[in-house]
Structures are given as C-alpha cells and as structure tokens.
Amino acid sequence: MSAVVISGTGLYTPPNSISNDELVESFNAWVERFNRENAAAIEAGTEVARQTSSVEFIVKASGIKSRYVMDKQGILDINRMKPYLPDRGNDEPSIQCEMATVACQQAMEQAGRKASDIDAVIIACSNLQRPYPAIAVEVQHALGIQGYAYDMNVACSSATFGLQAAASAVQSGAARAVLVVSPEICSGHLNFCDRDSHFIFGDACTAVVVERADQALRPDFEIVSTKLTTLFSNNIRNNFGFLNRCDDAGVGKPDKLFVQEGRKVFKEVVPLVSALIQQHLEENTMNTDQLRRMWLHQANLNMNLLISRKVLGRDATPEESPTILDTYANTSSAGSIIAFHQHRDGLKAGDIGIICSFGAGYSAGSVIVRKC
C-alpha cells in the first residue's frame, strides 16, 4: 500500500472580524430592548427575562476574543441578529464555492500541484448551504479538476474524517491526489440571541492536499494512521432540515439553530477524545513522549487544556498544543486544520504530531502524522 502525505494546506479567512466588545455591546442592547418590550409578560411570568453578557464571561467560558465572519453588519444589527448573505442565482458561484476555491488554490500552490494533478475533491464540513448539487462538484468544476467529488458531514469532525477518506482513496489507487476542503459558515446557524452560545462560532475555510508519498513534489507530513469513533448524543444538535416545512409549528424555533448542553458536552467529550488519542498512539506502538504537537479541534480553550493534560500527563506548552480560537473562535471542522496550517513549523524530520477533531455526534477523528 502506498504511503500517503499531506503536501499542502490553504486557508480562506473572511474580511470581517468581530471583537468580543462589539458582540457584547450589540447583544446587550438587544437584551435591554427585549426586556423592556416584554416587561409585562416577564412580570406575569409568561416570559423569561434575558440576561446580559460580558467580555469577561466569554473569555472565561471559551478563551475566544474575536471571530471572523462573512457578514458583520447583519450580526451586530439588533433588528436582525444574523448575517445578511444575499441569495445567489444558479449561474453564480455559491458562497462556499468561492471560499473553497481560494483555500484550494493556496493548498495546491504550496504542494506544487495543478488541477490536472488532483483526482478528487471532498467537501467535509458541518454546514452545507444546499443539499444538491454537491458543493464539492461545484468546487471541482470551478477549479477545472477531473475525477470525482462529494460532500460529507460529520459535524466538527468532518475534516479528520475527510482526511481518512482521502488517505484511503490514495492508498487504494482510486486517486493520485485529493483535496479535503472545509468551508464553514458557522455564523449562519448560530443563535445570536442566545447568551450561552452567541459568541462561539466564526467562519473560515481550509483545504488540504493529500497524495501519494512517492509522487509528491513537496511532501510535508506523512499520514501514519487514522482512527475514527462515533457515539450518539443529543447534547449538540441542530434540527434544521427540509422536513421543517412539513410542520409549521416548528418554524423559527431555537432548535433549528445550533443548541448544546455545554456542561454535559465538556464532561463527556474530554475523556472520549483523550482515550481516543492514547489508544491511537498505543496501536501504533508510540507513546506520549514521542508526541511533539497536537493540533486539536478549536472549540473551547479549557477543553483543549484538559485534553492535552490527560494525554501528556502534564500541562502542554503553547507550542505543543497551539491555539487559534482566540482570534478565529470555533470554526467547526476547519479549526484543527487552521491550527495545523498556522503552527506546523519548527518540527524536524521524524517528529510525530496528531490532528484531532471532535464534536456533535458525538464524533472524533485522530490523524497521526510524521514530519517528512
């Protein structure tokens, strides 16, 4: 079976950034107006008063300080509280396609590859703006790539599951090289009126070139092994879908956006992911002393600190477990790849690292890589 490498990565960062200060100012203005307009119902007990937020609360709860978004004005407008992303005609490129092509071109340039060298495109992300035709096929067409393309969704673990699928395709001979792309517009499914979650997500797109090691022009990291796991849970959920129109009673309900039981997620996912990483290393006759870097899913700083502590048996240094969520926030499946894209320098040939993502499902994916 052919060895497989990551030879290039790309990143699309939206032009707009929202600081915690800006987000809190807008949210609190909305809260004050809501409570004022619903004062009678709140007094009667038929409505619950909303609580204001604070920068300190957001940083303590998540470690997030700002986030990039596709539209800033609509999110901060208290009369709207959601991004404004105009509908496009069928003859225009989709928003996700535009994001993806930028990231893919960067990744291919880094790998020294052209469209004719790529045989497959996998769009692996949490949020797809339409069911069909597949965004992946649209991106394939936009880049002029032959072969095949498909969309996949395993929530925040989509990128690592996509890397596993790409590695398998290359090892089997189904493709010489595969693009794994994660165009996440998380702001589109976020409830900006919910104090406990309005600060969590940002938007971004990543791309990774996966190809045969013996044919790579610029091999960077060998994919040594992949390990995936899933466990059903309702603690992170989004009930939006095409069947919503079949029951008017559910239209506009909060569960049609991102909802989670944050404390339960923290308590259950940390041991799940820690055990996955440790088992994956053991299966490859490796120990944690060999682990030079962990590019973890960028959902919550406290969660990542605890996972790395459980894996290493001590606190990780910022170099061992780099963080990007302070400026990007949670970008779902793109997060661990952004961390990898921005923080993979400084390793020498033979050094071992792990790309790990985890999220709704529950799902978790671990990819052991070795510096070429």
Ligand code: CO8
Second form
Amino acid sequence: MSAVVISGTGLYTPPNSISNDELVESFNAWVERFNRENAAAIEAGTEVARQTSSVEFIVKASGIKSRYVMDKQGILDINRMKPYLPDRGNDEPSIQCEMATVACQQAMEQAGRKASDIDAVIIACSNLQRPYPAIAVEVQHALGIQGYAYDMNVACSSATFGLQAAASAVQSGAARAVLVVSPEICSGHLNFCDRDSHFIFGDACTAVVVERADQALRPDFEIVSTKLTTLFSNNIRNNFGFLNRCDDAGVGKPDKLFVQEGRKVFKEVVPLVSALIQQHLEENTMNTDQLRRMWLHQANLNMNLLISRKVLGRDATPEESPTILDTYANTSSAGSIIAFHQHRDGLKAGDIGIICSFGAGYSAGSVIVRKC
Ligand code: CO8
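What would you give as the form predicted in complex with this ligand, now that the form predicted alone is on the page?
Full complex below, order starting with the chain above.
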C-alpha cells in the first residue's frame, strides 16, 4: 500500500465578521422587546421572560471573541435573527459550492495540482444545503474534475472522518488524489434567539488535498494513521430533516435547530478525546513527548486547554495547541483544519502532530501526521 500525504490546504473565510459586542447588543435588544411585548403572558406565567446575554460570559465560557458569517445584516436585525441567504436558481452555483471552489482552488494550488490530477471530491460537513444532487458532485463539476464525488456528515468530526475516507481511497488505489472539503454555514442552523448558544458558531470552508506520497509534487505531511470513534449521545442534537413536514406541530420548533447540553458535552467529551489521542499514539508506538503540535477541534478554549493538559501532562504552549476559535468561533468540522491551515509552520521533517475533531454523535477523529 502506498503512503499517503497531505499536500495542500485551502480556506474560504466569509467577508463579514460579527464581534461579541455587536452580537450581544442586538440579542439584548431582541430580549428587551420580547419581554416588553409579552409582559402580560410573562406576568400570567404562560410565557418565560428571556434573559440578556453578556460579552464577559461569552469570552470567559468559550474564548470566542468574534465570528465570520455569510450574512451579517440578517443575523443582527432583531426583526429577523437569522442570516438572509436568498435562494438561487438551479443554473447558478449553490452557496456551499461557491465557498468550496475557492477553498479547493487554494488547496490544489498549494499542492501544485490541476483538476485532471484529482480523482475524487468528498464534501464532509455538518449541514448540507440540500439532499441531492450531492454538493460534492456540483463542486466536482465546477472544478472540472473527473472521477467520483459524494457528501458525508459526521457533524464536527466530518473533516477527520473525510480524511480517513480519502486516505483509504488513495491507499486502495481507488483514487490518486482526493479533495476533502468542509463548507460549514453553521449560522444557518443556529438559534440566534437562544442565549445559551447564540454566540457559539461561525461560517467558513476548508479544503485538503490528500494523495499518494510517491506521486506528490509538494508533499507536506504524511498521514501516518487515523483513528475514529463514535458513541451515541443526545447532548448535541438537531432534529431538522425531511420528515419535519409530516408533523405540522413540530415545524419551526427550536429542536429543528442546533441544541445542546453544553456542560454535559464538556464533561463527557474531554475524557473521550484525551483517551482517544493517547490510545492512538500508543498504538503507533509513539508517546506524547514526540507530539509537536495538536490541531484540535475549535469549539471551546477551556475544553482545548484541558484536553491538551490531559494529553501532555502539562499545559500546552499556544504554538503546541493553536487557537483560531477566538476569531472564527466554532466552525464545526472546518475548525481543526483551519488551525492546521494557519498554524503548521515551524515543524521539522519527522515531527509528529495530530489533527483531532470531536462533536455531535458523539464522534471523534484523530489523524496522526508526520512532517515530510
Ligand atoms: N450570557 C450570560 N450568561 C449566560 C449566557 C449568556 N449568553 N448563556 C448562559 N449563561 C448563564 C447560564 O444561565 C448559567 O447561569 P446559572 O449558573 O445561573 O445557571 C451560567 O451562565 C453558566 O452556564 P453554562 O453552565 O451553560 O455555561 P458553561 O460554562 O458550561 O459554558 C458552553 C457554556 C460555552 C456552551 C460550554 O458548555 C461549552 O462550550 N461546552 C462544549 C460544547 C461543545 O463543544 N459542543 C460541540 C458542539 S458542536 C458540534 O458537534 C457540531 C454540531 C453541528 C453544528 C451545527 C451548526 C449550528
């Protein structure tokens, strides 16, 4: 079996950023109006008064300071509280296809690859804007790639699960090179009227070129090993789906958007992920002293500090465990890849790193890479 490398990465960042100040100001204006308009019902006990949000809480609880979004105006408009992303005609590229092609072109350029060198496109992300035709097939067509393409979803772990699928395809000879693409429009599935979660997510798209080591023009990191795990949990859930319209009573209810028990997720996922990383290194006869960098899923700064402390037995330096969630927030599956894209300089040939994702499912993916 041939060795497999990552030879290029790309990142599409939306043009609009929302600071915590801006988000909280509009959320609190919405809360004040809601409570005013529903004063009688709140007084009668048939409606619950909404509580205001706070910038201090958001930074302390999550480490998030701002987020990029596909539409800023709609989110901050208290008459709307969601992005405005108009429908497009079938003859126009979809929004996810548009984000994906930008990221893919960057990744291919970095790898020194043309469309004719790529045999497969995997769209791996939490939210797909339609069931079919697959966004991946549309991206494949837009880029002029032959071969095959498919969409897959393992929530925040989609990208690492996609890397595993791509590495297997290259190892088996099914493809010479594969693009793993994560166009995340998390703002489309975020309840901007929910104080517990309105600050958590942002939008972005990443792309990674995975190919045979012996044919790569610009090999960057060898994929040494992948390890995936899943464990069913209702603590991060979204009941949006094609059966929603079959029960009118549920249409538009908050459970058709992202909901979570954030505390439980924190407590249960930290040990799961630290054990996964440690086990994965052991299975590859490596120890944590050899680990030069961890590109962790970017959901919560405190979570990442704890995971890296558990793994290393000490606090990680900012270089060892880079953070991008302060400016990007949680971009679901794109997060660990954005960290890898922006913070992989300074490693020497032979240095070991880990790309690690975790999220709904629960799902977690670990990818051990070695600098070429
Ligand atoms: N402003 C002020 N106060 C607040 C706010 C707010 N916005 N929100 C909550 N509070 C209050 C609470 O009411 C509570 O008050 P009290 O103590 O009086 O009860 C207090 O602050 C503490 O609340 P929490 O216990 O909830 O706060 P935490 O310290 O636990 O922080 C976090 C909350 C930030 C959510 C934290 O628990 C966390 O990040 N957990 C991990 C979550 C995580 O990693 N989730 C991954 C999900 S992502 C994923 O898998 C992808 C899904 C698909 C993406 C879909 C896109 C939309």
